[in-house]
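Just the one chain here, laid out as structure tokens, in the form predicted alone.
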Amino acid sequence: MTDVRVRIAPSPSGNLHVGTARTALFNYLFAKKNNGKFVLRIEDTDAERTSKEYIDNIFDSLKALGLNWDEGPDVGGPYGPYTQSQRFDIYPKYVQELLDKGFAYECFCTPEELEQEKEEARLNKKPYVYTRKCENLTEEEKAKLRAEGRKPAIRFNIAKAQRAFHDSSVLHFDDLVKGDLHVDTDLLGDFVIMKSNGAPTYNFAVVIDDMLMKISHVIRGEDHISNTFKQILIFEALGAEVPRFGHLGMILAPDRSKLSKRHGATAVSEFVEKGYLTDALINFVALLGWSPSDGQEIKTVDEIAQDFRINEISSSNSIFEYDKLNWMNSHYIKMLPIEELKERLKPYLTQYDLNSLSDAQYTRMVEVTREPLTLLSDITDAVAYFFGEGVELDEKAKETLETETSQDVLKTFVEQSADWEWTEENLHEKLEAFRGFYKEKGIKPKVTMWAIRAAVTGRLCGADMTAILAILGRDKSLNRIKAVMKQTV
């Protein structure tokens, strides 16, 4: 195999989409598996939609996912610059080469004339293909058009290129993912490679960039298949080696529509902001269209890279199952070392005074609340009752505290706990005995604990009650109970 060089070439017209992240991941895995290079190129030729904010988001998101590139705008490399807008002086030379070889020609058609052609094709119920009326203009005709103030665009001559390198009008290529793909090039039409203002079009610029950066394999979404046929012909017309192409199926929402914001987060930065761990996200994304050989789904990027086989990627579309991602994220949260988890949770606890807790109390609070966390952001609500003097009662807590049984439990608890040693170990023993005391009176243990939990936390579910009481301390715990007793007696 030739030296493997792959690239991810996002357009900075928005935040890095999870679909682009998957494309980047599969390129990264392919490079890592084959001891190759992973290149980042920014395709920012659409000046109106490009912003530095989006470029920074692409950099930050890829780095957060651990997809570090070997060459790119920030780290440089032997084939830079790696930002397309800085490469505009490169493209005219190759346009001229195609003109000289007869694989391109000047087109003076106005937008109005082209629109009229399209309308005629529509009326005749035929697919629109450019009529090539500018292909054989004489120099005199071109001079006259220039004198009228017309500036030509440059079109690629599909038919000439196809005839020069292939036996028929049908162009085939062996896709790394989908196998044999082909098209009748007579249906493509001569396409513009350089606009009348001198700007290269996507299909031309990307070929020149891939050629000069010695890209060996192009792995991208299946929405580019129609572009690939055109790009293969440009590579051939320039006498360049054609890369191997592989096209990935689309990522669809659970309802099988295009994944969009109405389904939830779609940008990597949105997932991170919501509290998804990047390790979980990258692990989940790797399984969109690919399966590990051993059936073990929880894997690090390095483990995935060792097992990765591009020919085993599914050619079908993949469903983005948020439920599975949530399960996987929950698993990764449980796997985090406690000290790391404490740091990861702090951005979601800024509304609370963490200084009111000692490090030991904060550690214990995280230990007893981490189990049900699906997202890091879930911690915000999960620990609300650990802060402040009082708590807000939810409806179920209010209902519970209105019963005579609950009031009796609270009254007795306050009386009996006055001289308890307020440590978690001792509280566990005392609460066991307390539940037993009420069980003998025919009160179920859960009813007994609901009363205490409702008074102390304002809700009927949450962390282990002995841990909550120990973290809050005697005074705060009893004050909350007494406050509720006063309100409901």
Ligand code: GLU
Given for the second form:
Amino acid sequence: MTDVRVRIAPSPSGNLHVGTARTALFNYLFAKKNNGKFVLRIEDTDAERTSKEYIDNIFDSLKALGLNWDEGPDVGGPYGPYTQSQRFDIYPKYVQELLDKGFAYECFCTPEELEQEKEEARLNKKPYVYTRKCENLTEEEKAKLRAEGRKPAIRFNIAKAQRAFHDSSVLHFDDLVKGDLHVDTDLLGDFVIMKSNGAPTYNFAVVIDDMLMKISHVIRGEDHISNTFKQILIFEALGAEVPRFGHLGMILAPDRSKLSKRHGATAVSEFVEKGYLTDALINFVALLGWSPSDGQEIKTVDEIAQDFRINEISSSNSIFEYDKLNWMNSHYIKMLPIEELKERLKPYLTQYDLNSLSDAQYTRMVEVTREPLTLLSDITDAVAYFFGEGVELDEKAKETLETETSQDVLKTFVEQSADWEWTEENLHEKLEAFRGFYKEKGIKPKVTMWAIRAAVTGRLCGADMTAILAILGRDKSLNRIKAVMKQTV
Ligand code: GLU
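Given the form predicted alone above, I would also like to look at the protein as it appears in the form predicted together with the named molecule.
Full complex below, order starting with the chain above.
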């Protein structure tokens, strides 16, 4: 069996999209499963849409997801360079080979002429295919056109290649995911492989790169299926081995339209900024088209790799359920070891003076606030009342503090707590007794606690009250209570 070598070839015209992350993951898994190599190639030939910032974003996002590549622009490898713009001098030789073999020809048509052809097709309500009027130009005709200052583009001769290697105009291939796919190549039209300025087009450069990098399997989105037919013919025309292809269904938004910014985050880095854990994100992305044989959806990439079979990938589209991702993320947050969680949360706590807490206090604060977190960024609001002297009261807290019962609770609390030892353990006991004291007077324990919570945190829900009091300390807790009491004690 040939060595398994797969690649992803992102174009750096934006931050790494979750769809590309899924393609990368499936390639990575396929390589792992087959002891193969995972190659990263940057397809930056569209200089206008390319930026260094996007290239860095691609590197950083893939690394953050743990999708490390064996060969690529930064780590090198035997078939470099791995950045397409650095490979420009490689392509002309293969263009020449196709010209020599008669599988390509020079096309002198101007953009205006081509536009006119397209217009005619539109008028005749026919799908446009290039008329091939430059296919059989004589040397004299070409010389004349050159003399006019025209520079030719190079077109691939589809019909010639197709007829050289296949019995009819229909080209088939056996897709790893979708099974038999075919097209009538007469409908494809001779496409440009090298522009008149010498720049290779995507369909050509990708074949040369995949060929020279000895790529054995091309796994990518189904939006490339129509390109695959063209690419197969170029491989064949060059006498190269054709890789196996596998096309993944699209990722759609919950409303079944193309996933886009209006649905929420789409770039991996955006998800990370919002407080998604990359472990959750990669686990979620794996389930877009793949399902675990044991039905157990929470899995590490290594576990997924064990179970991964490309032919079991669903050939249909997947829906990007943000709710499910949120659920997974909250699950992963719950699973994080406390020390790691403490570190991961710090970027979302920069607005607070963390130095005002000891390490033990910080640990406890995280322990008691982590439970309801869906995103790491939820921590910013969840811990607001642990910082600063006073608190802002929300509407419900204000209402609660207006009642006579609340005021009575607070007054008694201040009086009774004067000699309490202010440790969490002791506060726990004391508060229980305190609630009992009010229960005997017919006040429900939760009503008693609302009064204290409203005064100390400014809200009616939040972390364990005993822990909050312990972390804040006696002075801060009592000062906040006194600040909302109508009469002083
Ligand atoms: N640069 C192409 C893209 O980003 C690569 C497609 C391919 O995998 O061949 O869509």
